[in-house]
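First comes one chain, alone, set out as structure tokens in the form predicted on its own.
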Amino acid sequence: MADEKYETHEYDVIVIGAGGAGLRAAIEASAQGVRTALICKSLLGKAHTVMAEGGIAAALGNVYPEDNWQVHFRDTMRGGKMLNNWRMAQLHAQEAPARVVELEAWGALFDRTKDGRILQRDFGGHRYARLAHVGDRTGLEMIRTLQQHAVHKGIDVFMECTIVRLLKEGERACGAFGYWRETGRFVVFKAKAVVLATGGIGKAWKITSNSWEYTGDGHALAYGVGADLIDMEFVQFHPTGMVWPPSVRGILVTEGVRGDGGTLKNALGERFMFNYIPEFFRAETAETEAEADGWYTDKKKNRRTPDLLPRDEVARAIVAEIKAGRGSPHGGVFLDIASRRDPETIKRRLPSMYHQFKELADVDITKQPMEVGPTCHYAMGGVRVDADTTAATVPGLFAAGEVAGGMHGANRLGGNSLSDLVVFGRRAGLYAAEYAKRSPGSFTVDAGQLGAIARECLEPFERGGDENPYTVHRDLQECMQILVGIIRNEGELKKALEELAVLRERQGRVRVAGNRQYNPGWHLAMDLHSMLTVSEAVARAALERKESRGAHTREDYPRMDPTFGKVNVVVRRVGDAMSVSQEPLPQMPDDLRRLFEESK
């Protein structure tokens, strides 16, 4: 079967991934007049963007007129522990308002203030209420809007197509090789420019908010053709995922619950977050429950509740409470909105959360607290890109959204993901189109390259192996959950690398039965390559960063080290081996640096 004639399509720009970043990139590339295709692993509209419930962060100033891009930039850099690419954070803060207004012009129906402007809510790490939202279904509304706009533009869409390798001509990317999930037949896409918008890596962990598509495909595709990855040690564990029943463990509970007044409590009924306010935040954070209640009723005091500290701080506090024996019956803590808001307000402001808990856990959140705990949620690390153009270190390759590194530094603030998608999705589409226009009119894809990829894909059917892909995946998730989780140390990270080497060897013995049609076992066998690649990258980068910063916590190096505050950990392929190095951060200009001095 490896010598079959491959179905082939040729475009100027192909976009791999149809979430917020991919859709916005495809819309922009098409608007620039180049032939554009959108390729998605699942069905159009089922992107992981729909899981982003709380809102899209942008300094519109509709609730607090004093909000502006400089404050948003400063919040983003502080949340990322100053490890962000400053230029990406600047562009993001400056351009997010225009992208939100653009979504509204395209039909997004945001909640409104009393005078008819876009309403904004509080979220962790943001000094002002700046998250534009649609109840707790913001990501769904964003995807609906972008999807309808893309279809209206006539962009070609290829659904249920998994891309397994990128193609190169010389040193530049020139397309992609994949297969149709329904038939198993191979398909080749030739392109002058490739945009990666494939999302994250969460399915390598046992407890995750991520859906089945999030297997690190884009990270592995870029790594495979020699692109740099940065910040892979920073994996965000969202503090509030469902913990009960087991069938829904890890499903996201939006930060909007806390943004609308929900409070975290331990089994003793204590609001424990007051015990975990870092010194860095004390000047801006309520220090007593009475003060926090006063903050909530009179926000002009501009004092944040500790329940809305950045996600890494809250996740570590929850883990500490559970380890101290003050957790909930099913191994989490309690999140209470019922005592803070009336039932009708909860149902109106948090409709998805109300139905999610009612239907999945038989909990009425208007009357009872929710049981929540940390869940693997987001990868700050990803493909190293140029801030202005989103170009990767391989010519012809671009990346935007969660698959791209640099924007969020050591920890992402809630709401910054959705604005990241549209700000850099637009830039990826724009600059990929410009690159395509400058590229030569024709190019060839080496037939030997295609044949080798096809043979590799079909090996699980033909080898006499003794491994089941589901067993290997289960053991990978256990390894990452236990050894490369929220709190890490050198011994466990080295053990993880040893186990990953064994798992890689076991992957080489994976055998699947049946044929290529409707074969989920084969699909998982393909995904294992990506998950093992990104898992090794995370473990090696985490071993290299000998400090605790943001979402990366080393119990053997519990403090931030100023030396590591000046470098990115870079992962790249050298031959068949994974290389790890430290490289200096881009220097922030003085005018931006002064913003932090003024804020003190």
Second form
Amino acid sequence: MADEKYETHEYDVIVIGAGGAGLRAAIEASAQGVRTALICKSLLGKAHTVMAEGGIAAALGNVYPEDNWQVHFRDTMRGGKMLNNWRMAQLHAQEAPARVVELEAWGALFDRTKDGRILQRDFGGHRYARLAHVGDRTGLEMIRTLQQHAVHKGIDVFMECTIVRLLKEGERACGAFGYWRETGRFVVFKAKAVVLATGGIGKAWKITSNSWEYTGDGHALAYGVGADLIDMEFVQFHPTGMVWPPSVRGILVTEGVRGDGGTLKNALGERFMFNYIPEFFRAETAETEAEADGWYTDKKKNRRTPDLLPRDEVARAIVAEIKAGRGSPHGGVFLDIASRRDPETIKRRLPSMYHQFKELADVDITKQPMEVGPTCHYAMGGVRVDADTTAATVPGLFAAGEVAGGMHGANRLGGNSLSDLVVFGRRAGLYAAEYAKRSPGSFTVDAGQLGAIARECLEPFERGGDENPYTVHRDLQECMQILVGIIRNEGELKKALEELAVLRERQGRVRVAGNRQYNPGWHLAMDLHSMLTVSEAVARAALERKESRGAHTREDYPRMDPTFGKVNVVVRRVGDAMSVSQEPLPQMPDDLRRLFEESK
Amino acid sequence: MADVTVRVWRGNAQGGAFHEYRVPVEEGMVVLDVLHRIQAIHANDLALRWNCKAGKCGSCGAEVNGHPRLTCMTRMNIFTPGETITVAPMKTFPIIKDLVTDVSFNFQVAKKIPAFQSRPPDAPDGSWRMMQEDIDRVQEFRKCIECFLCQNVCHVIRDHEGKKQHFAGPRFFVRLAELEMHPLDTGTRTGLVKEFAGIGLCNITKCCTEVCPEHIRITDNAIIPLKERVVDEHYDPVVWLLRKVLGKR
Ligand code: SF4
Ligand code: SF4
Ligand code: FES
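What would you give as the form predicted together with its partner chain, now that the form predicted on its own is on the page?
Full complex below, order starting with the chain above.
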């Protein structure tokens, strides 16, 4: 097989992944006049962005004129427990409004205020109503807008094409090797610059809101060519996923339910979030139900409801309630909007939640409370990038969106993902194009390198192994769910690493039936490589951070530790081993630092 | 936990047949869960598409007991216990493998629709003003998840291979109506609607509206108003009649 002639394409910039970040990157790169290809695992328009519900955060100030980028910046940094790359958080807060207006210029239709401007909704951790939205299908609006805009920009789109390895010439990234899902044939992309926009890693956990595509490909691709990953220990468990029936466990219930007035209750009917207000947020959080309810309409006189604390706080509170025996019948807690808003409002504001519960769980959310519990949702960690240019630590490689690390620190605020995608997607496209323009002409891809990758990909057909890829995947999910979940400790993390080693060995014995044509078993066998790599990175980073901060909770180190507040945990490949180190966080300049002092 | 018998069409462009599988079902399962179980237990290489498992991405369409549906939103409890369930690929599109079909036709049509072109901003800060009531209808159209089930059931596409070149199909009538009614859009596409999109071939059977999982009223809200707009410039007897019957919108 080594001498198979590979279909080969040559571009200035290739973008891997066609969610919000990838589409925005491709649009920008092609606008810079470079030849651009967009490569995606699914059909165009099906990427995970389509599932985003609540909205896109941007300090437009349409609902609260007091809002501005400084307030958004501050909320983002505090939500991330100050571990964010400050420059990314600054650029994000500054540029998000322009990116939202740009979406409107390209045809997006956000819900409106009474005077005809873009309406904004409340969300966790945001001081003001800040999320531009379309009911609870904002991601669909965004991906469709970008997709329809991109179609006319001369970008070549490679759909259902999966990248398995990045290629290097010397120290720099120079392309990618992948396969067509439809035929199973291999394909080679030569490129002067490579943008990763592959999204997240949630498919390594059992209970997740993520789609099959979220196998950490970009993280593993970058790691494979020696790029640094940071903050991998921070995996966000969204507090509200569906819990019943079992087959829908994990499907996302938008934070917009709470943003629009819904409240969390335990089996005793108590609004338990009032018992879980951490010191860090006490000054800005309502202490009584009356104040919390007043906040929805008057933000000056009242402080924010604890139902809308950042996601890490809410997820931990839910776990604690369930552990204390005050959970709902199916192991979650109740999320009640039925008793708080009239049916018409609920259906208008949350149409897909209404539909989803009605169709999948026989629950009418205008009449009954929902049952919800935490679900693996988002990777804060990812490829270490330069804040301004999104350049990874390997020359020629760029990363934007969920696959990039740093922007969200230890925990991401809701609504900051969609804005991250377009702010940094645009930057990635821009700087990748610039890099490509500066790069010398053609380069050679080593044929031996290609042959070796191809052979590795085809092994599952040829070896006499005895493992079913689906079984290995299920066991991996079980391992990560139980041992590297919301609450962690040293013993379990070490056990996880042992189990991961065994799973890695089992992956080497995976055998797939059938042929190369559209064969999901084979595809999964290859995805397992990415999932195992990121799982190990998460477990190792989690072991290294001996404190509790944001989404990373260690029961053996229950407090935030200021010394860990000054470092990123960095994972990189050294030879064939995974190295873990602590490296200093970029330091915020004084003028920005003052934003935090004033507010105290 | 009861078992269910499922017949799944397996094969490729060269041909194929139904294969029977038995898998355990639990409370709340949907057809897609059952297919995933078959994949995990019996047939690792069973080809199918899915992404969200929540009715949001439009990837998982198939014919379940002959009805075009999203498999992720089709609960197993709608079938009588013991009933054998049949799952086949969407009929209209060429088969790639098993339940996966070649839907590239739709992406080609999408390319032919001229881009949205906004009017200049209304405010100095570069933003626009639009009233909610003026965008309600367009927002209905933008709910489309591109499942292509409407394309799949439309008899013009299904039965007339040759006409595909001159008929965009209901999904794209929705798209064209959306552009036509978008308050900011400045393009006119009525010529296009008649010539390339071939709206005259639609005889308003409403099959598309019936299968739309997003409950978009494709015929009443998109196709008929589009036909009327075309009539303002061209003569179309079907619409003339319709206007007589229904009155102008
Ligand atoms: S109403 Fe028109 S577009 Fe819809 S299915 Fe019937 S013929 Fe096709
Ligand atoms: S209009 Fe409805 S049926 Fe047609 S593609 Fe869109 S969502 Fe699917
Ligand atoms: S899997 Fe997304 S609609 Fe069914």
